[in-house]
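Form predicted on its own, single chain, as structure tokens, below.
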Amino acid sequence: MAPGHRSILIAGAGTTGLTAALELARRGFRPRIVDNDTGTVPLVESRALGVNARTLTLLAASRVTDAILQEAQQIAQFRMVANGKPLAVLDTTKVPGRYSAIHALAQGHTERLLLGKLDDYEVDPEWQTVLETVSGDLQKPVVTLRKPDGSVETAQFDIVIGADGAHSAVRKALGIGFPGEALESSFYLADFRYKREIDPHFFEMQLFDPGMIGRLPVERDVLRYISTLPDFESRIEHPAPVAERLWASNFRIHFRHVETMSKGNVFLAGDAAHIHSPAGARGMNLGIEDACWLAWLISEGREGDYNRLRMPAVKTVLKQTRQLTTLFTMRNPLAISIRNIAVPVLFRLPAVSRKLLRGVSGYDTPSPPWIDGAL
């Protein structure tokens, strides 16, 4: 069978699964996408913010990237505050490479720009779709799917990837593990329009020591902010007079990933494969990453390295969100005295600050190969 007529099914129509989908689109495959939503993220629910440089260059041959840089605010500097006091300053532009390290824009924003794309290709997403179970042989897996209507079809696929989320139903058919552990405290976050527009090109961590609240932009007149502290709002500085109050939520953050990304010719990839604390804007990249990998090598015909390949990258980023998360989570005052002495030293030294910056551009995982430049 030509690699182009193999038989794919991807469950989850997420930023990975879009992604996922139109990845193999463009390269000759007319994969099916079912996803158990209505639709996608709504734009009033902004979650992941971050497009980073690497997701920016991976995306560039679909020309989603373009789209993107039409919409996205550019994030020059990352700020962090201790107790009102200057901290450290880091120039998120100066990076090698085409792209400056990250921008923001909301993921519906996102995910709705992998649609468009998507759809040139004709390739829609099944609305209302559940998979139900994977079973059978998994180099040829059977799948279950429930539709809208409540009718169940049953089907084998070459190829199932699973890009459905923490909860993953791909995941848990496979019996695969999803070891880790949750922080103890809750986060909390709640998004603001202002009545005017305000400076959208920074993110600010401030330190209260301990707590920390993060101001994030979503859109030119639209902020959001993270903290670990319940009474947050009440001491938010707002940088101009609040027209509405958007959205709100709360969670815990959790560390985990698969014990394998696959199982014969079932593949898990984003959420479904790995979860992590927000710092650093990891999270919805990496699932990006994983699904362009995938994509390739199954138009490679070498998906049996997925797992190999991957999965070193994934352990990488939850390292450094994991040392981020406690940098900015501190509660023992002598361990918050050590960080704000050593912060504003580190950050000035260029060794530091160039890892940093390949963090935060998502550079530190291995380069495409199919990409000619790639960092």
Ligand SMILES: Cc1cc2nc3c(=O)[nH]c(=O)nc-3n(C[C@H](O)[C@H](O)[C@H](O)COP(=O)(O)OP(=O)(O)OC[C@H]3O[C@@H](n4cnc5c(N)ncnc54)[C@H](O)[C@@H]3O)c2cc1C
Second form
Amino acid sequence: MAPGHRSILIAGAGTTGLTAALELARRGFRPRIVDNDTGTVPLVESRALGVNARTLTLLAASRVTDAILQEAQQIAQFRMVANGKPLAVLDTTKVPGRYSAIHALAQGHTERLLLGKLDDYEVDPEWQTVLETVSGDLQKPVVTLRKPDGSVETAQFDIVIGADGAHSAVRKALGIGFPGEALESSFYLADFRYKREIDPHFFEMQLFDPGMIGRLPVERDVLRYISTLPDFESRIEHPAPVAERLWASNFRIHFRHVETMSKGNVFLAGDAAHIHSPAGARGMNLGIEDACWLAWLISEGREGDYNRLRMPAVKTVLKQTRQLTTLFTMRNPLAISIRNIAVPVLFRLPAVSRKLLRGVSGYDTPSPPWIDGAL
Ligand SMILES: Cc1cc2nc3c(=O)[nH]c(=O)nc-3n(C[C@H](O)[C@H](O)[C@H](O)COP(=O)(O)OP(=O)(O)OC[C@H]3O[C@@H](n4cnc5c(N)ncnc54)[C@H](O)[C@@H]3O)c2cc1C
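Rather than the form predicted on its own that you just supplied, could I have the structure of the form predicted in complex with the named molecule?
Below is the whole assembly, all chains and molecules, this chain first.
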């Protein structure tokens, strides 16, 4: 069947849904994409910052990568400091391939770049449109959509993609469980704008006994601090005078993934299918990866392989983020002492730093077979 003749609905216009729409549109499909919000996430409330090399590889064909590289900050180093003393440094530019391991760009910017490219294919998200139910024969699912004026549309599609985030209505409608665990402690974040430019090219993790504060670049004059300590703001050593505290939030971390990423012709991608801690900056990147794989499989008529091909990647990333989170959040004094002795030694081992860099780059999941030479 010609691409344009398969009707596709994407629920959710976050990074996952927008990527799915763009990857389908550039292959000749005309997906509909709906979102219950009024537009993309506000620039100052961006959750994801890290864009990894895998994502840059995947988004090169749609030219979103060029646009990201123009706006993003390249992160050249990952530094770990324990109680004020340098513990380890990882050079994040030393990875094979075209792109360095990770760049920083606020999620709101990434969403706007995806939206801009999608507009070239005349596919526009239908905002303030809520997917309420998915029912019927899941080989040809029936969906109800509540429109901005309150009216309800009922429509049948060949394919439905649930990219509707952690509380996914699509996942719930399919009766797919979301097993896993929540960490007991909360995480806190705050973004600060400075009165002058700061060095945006490194990410630093300060470890205390116990607790941590991570420092991440957002823009040339904006930094994000993320911490396990409720009073972390009083411990921040600002690199320049603060112009403005832009945003602050707190959240709990869950590690969960679905038992299956598809039922019939209904597919789950991104946070709808898996959530985990921000350690390693994987969530948005993994959702973008899901979306690219699904669009490719649909174009090949092989969407039935989606769950089998994606689930190992999801499990790999959840395991890696769980290990990193444990390393950064340990509370036992003996374990903390051992960590502080072991980390400098381990980081110097080429095999360990290579493995870490593969994870940060996103190269530890299967490489996309449709891209020549992809790592
Ligand atoms: C503090 C923090 C830092 C993070 N840092 C990083 C990072 O550096 N790198 C990284 O890769 N990831 C990071 N993440 C994770 C990342 O933010 C998420 O994984 C990513 O936003 C998931 O994108 P998504 O499109 O799957 O879901 P979402 O961004 O949640 O988008 C889902 C969309 O679906 C819409 N929607 C919901 N329900 C419906 C419905 N019923 N009908 C229609 N529309 C609906 C919503 O309005 C929303 O627009 C971080 C997360 C947090 C909390």
